[in-house]
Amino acid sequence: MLEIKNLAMAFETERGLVRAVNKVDLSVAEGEVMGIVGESGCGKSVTLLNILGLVPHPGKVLSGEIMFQGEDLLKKSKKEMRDIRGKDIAMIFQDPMTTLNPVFRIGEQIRESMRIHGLFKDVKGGFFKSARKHAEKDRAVELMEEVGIPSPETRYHNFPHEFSGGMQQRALIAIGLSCKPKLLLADEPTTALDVTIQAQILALMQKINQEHGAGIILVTHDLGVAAEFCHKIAVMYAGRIVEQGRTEQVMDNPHHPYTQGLLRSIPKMSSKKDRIEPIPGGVPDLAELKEECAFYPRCAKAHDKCLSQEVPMFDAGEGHTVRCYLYG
């Protein structure tokens, strides 16, 4: 459904180029659950921003395609995207405080979406309009309830502030799912939520992925959310995929070593004797990056091929692929 060939994106800085993606392959079938994991600052959610064509000024795509559907969004025009955006491929934001408008009812927010789209412009009935209106309504307290918003008639018409952190994030997902779109975004959506309603959300979209068949693309830095909740994880650094496959394939037989080194960091409840290992340094400027290996100079295993060019994808077997010499 959604295939991402050799996208580099960067913003103009004072400093140069801040190559923020750099050279991305990732593709995402129906219905699937694609992870993003990785550092804050590693291009996770600026890789959706691209899909959407919504990078701030003064970001520019440098080479690549995104081809959804047989057709690259790169080559879309603005208009062509706003039809796109929404209807097609929706996103849920990481703070519904920032994302919601604070003067508008939340029902009304909902219900936006389809009247932009025209979701129910065929509705015929008395005064057109009304009909329409009310159609629109209808299938806002729809989804209200069913995203599991309660009292979804009287809830329609709060505004943002009556919500809890739980109750926004449930009401953007009704949004983005409100013109019955074929692929998810979703930046984050669990961060600023405590681990009880952080459950429920997840739940929810899993719900939403099996019923509604859609893909779904969870940009996390938390792997427990990744391995519980992915088909596939693609592990980003620096602006590039380093390391790309199956859950169990990348959770139980990481190659690369900075994800080996994600996954040490993490606390474990089994043990009392296993301590966590942090890994060392922090995550380069990409103003300043190179071709060869940005993960050198955190690397135990790092060696001079490392800086030597370019490190390729390597095929680690049965579509496990990792961006590392000692797998060449």
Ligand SMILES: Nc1ncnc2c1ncn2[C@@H]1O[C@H](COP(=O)(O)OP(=O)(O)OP(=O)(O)O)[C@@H](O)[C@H]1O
The other form holds:
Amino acid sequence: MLEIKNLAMAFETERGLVRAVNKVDLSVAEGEVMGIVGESGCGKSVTLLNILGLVPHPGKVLSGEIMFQGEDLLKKSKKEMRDIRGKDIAMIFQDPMTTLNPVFRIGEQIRESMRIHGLFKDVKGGFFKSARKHAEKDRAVELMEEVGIPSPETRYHNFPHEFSGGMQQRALIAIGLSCKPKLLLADEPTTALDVTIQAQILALMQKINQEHGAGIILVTHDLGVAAEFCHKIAVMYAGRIVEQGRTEQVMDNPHHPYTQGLLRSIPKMSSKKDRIEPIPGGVPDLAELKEECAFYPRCAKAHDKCLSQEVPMFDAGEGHTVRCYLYG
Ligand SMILES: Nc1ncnc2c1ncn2[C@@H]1O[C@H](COP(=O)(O)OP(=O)(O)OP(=O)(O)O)[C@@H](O)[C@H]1O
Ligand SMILES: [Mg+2]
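Form predicted alone done; form predicted in complex with this ligand now:
Everything in the complex follows now, all chains and molecules, and the chain you saw is the first one.
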């Protein structure tokens, strides 16, 4: 359904070109959940913004294609992308309050999304388009119920500040679902929520995936969440995908030293003796990236070859790929 090929984009800043996304290949099949994990600043959010055509100035696409249902999204006009956003591709962000409009009632905001995309445009009759409004309202209440907002008839008339964080996120998901999107992009959708609410929201997204068959890309810091929820995982480092495969391949048998480091840095409940092992050093400055392996300075297994040239993606078998000479 979605196939990103060789995508490269950069921000033209005073410090030089910040290569936020570097030759990324990524694909999501219908009904598939793809997780993108990696440290802060490695290009996860920007990758999603590229799919939506929402990369902020001074960002520029340098190369690649983003094929969605057979058409390249990078070749679409602003207007065409506006139609696709929300209708075919929906998005859920980390902080619902930055997306919900504080001065409109929740129900109206769900309705608005259906109105913009003309979901009930064929419903005619009555004065002041009231038949269409009723159809939209009924659907909005139904959606609120579906995402687990209690007493949706009453809550329809609430303003966002009258909702808790978890309920706001549910409202956003209802907006996202209102046009039955084929692809849902979720950028850290549960990071701002406590763990019980987080589990409920993830279960809700799982239901959407299973019942509506929507493909999902989930960006998360939380490897546990990714392991539980995703069919496939892509690990990003400094704008590049360094490892990709089915969840059990990446989690049970991580190949790239960076993935191995990420997994070692998760606290475990079972083994009290084991200390958390952080990966030494930090993410490099993306403005100073060369072709060589960006993880080199932090890697215990690095050798000269890693510095000499660009590391290609190697096939580790059965669709498991890794960008590291250890497997070349
Ligand atoms: N508007 C911008 N102008 C310049 N650089 C930007 C801009 N937006 C993002 N970047 C740079 O692009 C890189 C990737 O950012 P991105 O937000 O995708 O990271 P991320 O992986 O989502 O991190 P986090 O986990 O913290 O959300 C970062 O180095 C960031 O500084
Ligand atoms: Mg981000």
